[in-house]
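First comes one chain, alone, set out as structure tokens in the form predicted alone.
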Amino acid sequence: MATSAALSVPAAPAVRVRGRSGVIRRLLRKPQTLLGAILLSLVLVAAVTAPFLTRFPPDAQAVGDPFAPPSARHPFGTDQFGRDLWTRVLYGGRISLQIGLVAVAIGGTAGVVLGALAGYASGWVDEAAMRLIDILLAFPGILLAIAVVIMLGPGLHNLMIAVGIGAIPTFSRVVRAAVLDAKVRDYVTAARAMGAVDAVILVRHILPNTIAPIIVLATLDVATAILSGTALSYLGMGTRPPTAEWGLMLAEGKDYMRHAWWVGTFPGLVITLAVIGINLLGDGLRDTLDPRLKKAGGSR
């Protein structure tokens, strides 16, 4: 009886923004969001189409003279091994973007599950989960990632796990707050009165209302994860040579800034463009998908 009653309960009124076309129109009305989308698209397209934009392998040495300045043959110049920096920046985007996306997927999945269970169950479950989050928050994100890498060892996969663990607290707190707010709503009370089990209430009625903040947080956290992964690679705790990765390229170029500025400058510029693009796009998504921000803006 409880199962059949639960199936008859209408789904919770999840936050919507008048369809996908409405979201896109609102985003494109904001010049800064449009700029962010363009910058991010350029970086993504360059990384995906890297084999078609260069004729050199990313690790091929002596394709030009060592420390050759930017030219028509080598737009970003060459490094100390005569490797084409344009090629390495393009292929490095694949690794750095992968770090950002996978780390956010790891941290987001674990954080959403932990925050949803803590917010809905309350009691000792909430207390235990929040104490765990407090322990993680006691460490700055980069220090927590360094500690995890030290325990797991350097390498790309361990780097993504470490950065992902550092993202768990933020997702957990945001989802927990959203669940605590949603579970006292009338539609949840009605679903519970009609016999819906806790799993159905949480998955069908509560979690859909956390989608908007999760999307916004995940978008912004990709930029943070890219920077954290870059910092760890710069410190020698991430990808290993001769892998083409932006942070590792920065570390290799720092010793040559006086007489070969292009070795470290171009990877740094691409990192800056990617992070700015992601942040501008994330800010636009936040303004569009968060109804509280829209109401606040309308009341001014």
Contents of the next structure:
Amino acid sequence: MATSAALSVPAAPAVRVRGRSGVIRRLLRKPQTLLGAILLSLVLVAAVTAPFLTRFPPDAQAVGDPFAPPSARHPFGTDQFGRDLWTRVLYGGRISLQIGLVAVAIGGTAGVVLGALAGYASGWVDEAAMRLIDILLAFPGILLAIAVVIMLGPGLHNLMIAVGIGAIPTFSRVVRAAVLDAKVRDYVTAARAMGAVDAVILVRHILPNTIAPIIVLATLDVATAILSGTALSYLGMGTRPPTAEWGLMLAEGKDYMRHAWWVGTFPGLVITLAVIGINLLGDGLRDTLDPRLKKAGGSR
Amino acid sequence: MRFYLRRRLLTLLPVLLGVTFAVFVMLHLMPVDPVMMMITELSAGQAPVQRQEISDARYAAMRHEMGLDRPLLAQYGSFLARVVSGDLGRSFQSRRAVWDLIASNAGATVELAISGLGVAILLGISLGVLAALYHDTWIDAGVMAFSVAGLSLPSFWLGIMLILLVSFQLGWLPIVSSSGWQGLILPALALGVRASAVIARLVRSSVVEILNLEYIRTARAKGLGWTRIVLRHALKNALIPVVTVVGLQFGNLLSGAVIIESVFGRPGLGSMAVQAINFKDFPLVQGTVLVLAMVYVGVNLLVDLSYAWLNPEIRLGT
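Please show me the structure of the same protein in the form predicted in complex with its partner chain, now that we have looked at it in the form predicted alone.
So here's everything in the complex, that chain up top.
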């Protein structure tokens, strides 16, 4: 009964679900955001349609001469094994983007649950969650991911988990703050007065109102996760050869840079373009959906 | 201020305990048997000793001797006591004390991090001020574009590109990172650009905000020169929030140095840690992670204290 009573409380107003097309139009009105959306779409489409954009398999060796410079046949040249770099960059996007998305899904889910519990429960639960976050934050930048990879061992899945754990603190802090703000609002008091249980209040009434900062953070964090993931692969702690992955390709290409500039140039360029695209889109989303985050998260 | 200091130190205690516990647990979760690690170390052999080469009795005795059959918390207590007394164990590879190895490599990393911070502050503040002075012009747009690019460039790729362009193509700087200041330029640039992008954004918005305040208008009305107003009046106040970011960036630069050192083949904590990971030299990895985390926590404490000192609202808890 409590549930049905809670459902009858008017839905919380912050997110305008109905005006979705309006939001998208407003979002893409800014040239920077439009540029970001185009860049990201290009990289995504290229990764998804990779088999149609190249005639070589990503691991096939000697499809050209070793270290052949960029040409019509090999737009990005070939590497030391004569593998086509255009093909490997296209397929590499699948792995690198996957790392970014899965890592943020892992870190975001854990962070949202932790932040929501901390913000809603208060007291010792909040205190314990915040100290846990402080401990995670004590390992700066990529060090946390490195520490986790050392414990779990290298490999794609462990890399995703490691990068994901690094994303937990920001999510939980932002969600906790949003929940703290939301739980004293009238619509929550109303839901409680009508007998809604805590879980219903949290899931049906409070969390939908924190969705805007979560979307913004998730977008920007995909960029951070891609950078961390490629960095770990570059250091040899992520994907293993002969997988086509942007960071790993950079590590392999670095030693040959003097004679073949293209082997280390194109993978890095594509990482940069993808991350610029996500960052621009994320900035646009933040300005449109949640201007309050601008001050707090300008650097992310 | 004393009240704030006490409160801040109190919250630091669980963090320090948590960090040391996390690093302690790390060794237990690592895909390696500490008993076999110790037997290998004692046998002074280059290749690791295999489990089947050891009798169960010797294994059990060793386990007992190392205290691994004690409860986890008791083991943590001993670990903590050793860490406090400066004993971080011995490196498998070089057999030297981990603490000595960290101490002898820390200088190079701190040097790199400070140079990177120097690049970040110089570039960030000048670009930020420039963008604010020419707000809403193409200069502003250019600085913001730099900032987006700076935040999006992988630092290791920037390093590789700098080597390619400046050393290989132009021949301006040595390829192999030399010990002099010349060898520091490219790594410091590669490391500092990201932080400079963060600082430039912050300085820009902070200066723009302050230039619209009344006291600046008063200064202009008094007939003070624009340069003097910006440098003496606006910048001084605009830089207060920058202090926090600079402090936080220093911690990020320390961890960023891990990658940059590998790119440029520089000695330091980062390249030492990466090597240690590759050689499965776990005590060295554990020690380095612990020390870097502790330094980061310490830097954050200093940042918070300096910020509280600059901004009374924080220390008074309002």
